[in-house]
Amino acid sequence: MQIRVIFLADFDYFFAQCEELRNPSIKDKPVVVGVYSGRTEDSGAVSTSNYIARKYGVKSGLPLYLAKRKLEGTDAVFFPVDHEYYDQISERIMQLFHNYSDVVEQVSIDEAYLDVTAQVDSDFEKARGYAQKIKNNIKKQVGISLSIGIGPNKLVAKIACDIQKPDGLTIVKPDEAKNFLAPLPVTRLLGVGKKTSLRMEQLGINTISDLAKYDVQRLLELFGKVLGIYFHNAANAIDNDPVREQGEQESISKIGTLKQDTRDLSVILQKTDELTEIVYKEVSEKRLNFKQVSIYVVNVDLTSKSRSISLDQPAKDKETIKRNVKILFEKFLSESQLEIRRVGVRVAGFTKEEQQQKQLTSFFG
């Protein structure tokens, strides 16, 4: 299996840096970009601040009146968010990234993953020089500094990028990944928020190393199959999620309302067959194969649920969609006593070619 080399590029203190780019004279001052509510002159919150302002404790989310109080007596400058201008700068950088990678996944206005495996021949030492080249060229051509994390997957690259900022370059090789993550607090993992971290703390899980050693079956019991497996894999530096090109379609779905609220499987399947025809037509026209079939349900009490099944092999035929939709609804109806108002059919996990990649069939919701 080829070793992947993934970059996560994060534009340093982006909104504030854009303002510095537009007004070079403010570069050595505390710079704060805020979202103003308009109620009073100081009402609103900090969106981004430069590192000079951060030394005074001014960070994202801080109320603007508190930011002004912390920066009292300094020559701080405050700006309202200018999305149009920041979008223009971001777009220029994203376009330049395509000169360095065949696959660029923009995840926000100031972050993107680049798969550079082919460009550096899976060589992490080559990757270091390649990342520095990207950083230098972006700085020269656009005037923006960025930090890059390098890892064997997206998860490690993201955490690596956060280690050293601004203008950072952190490299984590495959054999270093697990030890790199081990001492970090478990909150560094995506999906571990306040509630989850508190629950983990009660279980004696404080670091990523604690999570990696924790019994996987117990994790499945506590957090469910999808999250349990994710937490176990992430703690062990495993992440097979590919870098997806921006704009690449991730799913095709169609939702419809039943003529009457019902639990009658035949009535439900009559509707889902109609929806499947529409979904299949788009899949067929785009010559896509799919590895996941899902249903979407809106109950009479307006609660919504989804169920999915992952296929052992990529498929491209209508009957596979219909068959798995039926399986999913049979299972769903056995678990719920509510009548159903709306239903949906979705396919995902697209590939352009047949892939012989075996995967355990799994249900999740």
Ligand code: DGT
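Numbering follows the first chain given and starts at 1. The structure presented is a predicted model; accordingly, all values stated were derived computationally and were not measured. Here the rigid core means the biggest group of C-alpha atoms that line up within 1.5 Å when the two forms are laid on top of each other. First, how it differs from the form predicted in complex with 2'-deoxyguanosine-5'-triphosphate (DGT).
Comparing the forms between the two forms, the C-alpha position of H232 differs by less than 2 angstroms, with the core used for superposition.
Once you line up the core between the two forms, the Cα of E319 ends up 2 Å or more from where it was. F78: CA moves less than 2 Å between the two forms after rigid-core fitting.
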Second form
Amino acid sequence: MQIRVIFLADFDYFFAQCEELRNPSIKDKPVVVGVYSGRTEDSGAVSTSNYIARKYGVKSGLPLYLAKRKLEGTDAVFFPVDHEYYDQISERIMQLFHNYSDVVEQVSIDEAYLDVTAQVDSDFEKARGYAQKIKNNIKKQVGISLSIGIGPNKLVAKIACDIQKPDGLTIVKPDEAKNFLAPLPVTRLLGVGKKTSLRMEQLGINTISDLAKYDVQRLLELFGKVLGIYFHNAANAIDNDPVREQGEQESISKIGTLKQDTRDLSVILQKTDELTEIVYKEVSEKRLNFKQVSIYVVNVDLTSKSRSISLDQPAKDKETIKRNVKILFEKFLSESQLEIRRVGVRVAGFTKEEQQQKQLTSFFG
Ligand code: DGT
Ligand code: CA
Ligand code: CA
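To complete the pair, please output the form predicted in complex with 2'-deoxyguanosine-5'-triphosphate (DGT); the form predicted on its own was given just before.
So here's everything in the complex, that chain up top.
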């Protein structure tokens, strides 16, 4: 198999850097971009801040009144989010990325994967120069600095990018990938949230290397087949997910085989919960909202059926998927006599989370 070279490009302190771009005089000051909820003058939270403000402990999510307090006595400047303007800049950079790769997968307003395997002939040394060229050109043409992580797959590229920011360039070659991940905490892996990491901690799994060494069979028993395999592969720096061009994707789905043919709802839901975890991981990574939840069923006689629910409102949370999957299966089982062999979970009808935010903030003025 050909060695892939994947870039993850992430724009530095993005919203705050956009504000610096149109007000160059604030560059040496703490800069805070906030979502003002509108109730009182300072109610709301920090969306992002530049690296000077971060030195004072002002980061995403911090209540604005606390940010003001921490920055008292400095010449800090505060801005309300201006999604339209950030979108324009984001789009210009995403367009430029297409000059450097045939496959650009935008994952959020300030992040994209580029598959540059062909452009650098699978050569990681060439990749370094190529990434530097992209960084320089974006800086020159748009005025925005960004960080790039380079790896043999999306998983490694993404984590590499986080290592050095801002204006970073981090390369992890295929033969270094496993060692690179080894000392990091398991929470660095997508899909390992608070609950999962606590459970892993109880099993003595703290670092990615602990997870990589953990008995696969046990992992499958503990987390189910789908998640177990994902955790094992991820910890071993294995990720075959291709970089997908934007707009290609209309749905995200996952299918699995039940341990035995059954009509037992709780057994079925145990499986679909596992599948939902994987589907949700991708949905949240891409910051998508969905408007449709579906199930897919393969019966013992190998006939297949699907059922869907359209949501009243776009949703983005795991519970909405699980709740609707349950409703769909309850109904399906009441209508069919056959035992079930395979089940699937699918979400579709995507909108981007940022578009939603834009509607919200424009509502608040
Ligand atoms: P970085 O990448 O660490 O240099 O800094 P950012 O600000 O680019 O952080 P990132 O990449 O996580 O997020 C990209 C943009 O998304 C950021 O500029 C503002 C927005 N954002 C991130 N976290 C939050 C949050 O907790 N609340 C809100 N409202 N917006 C956020
Ligand atoms: Ca960023
Ligand atoms: Ca980002």
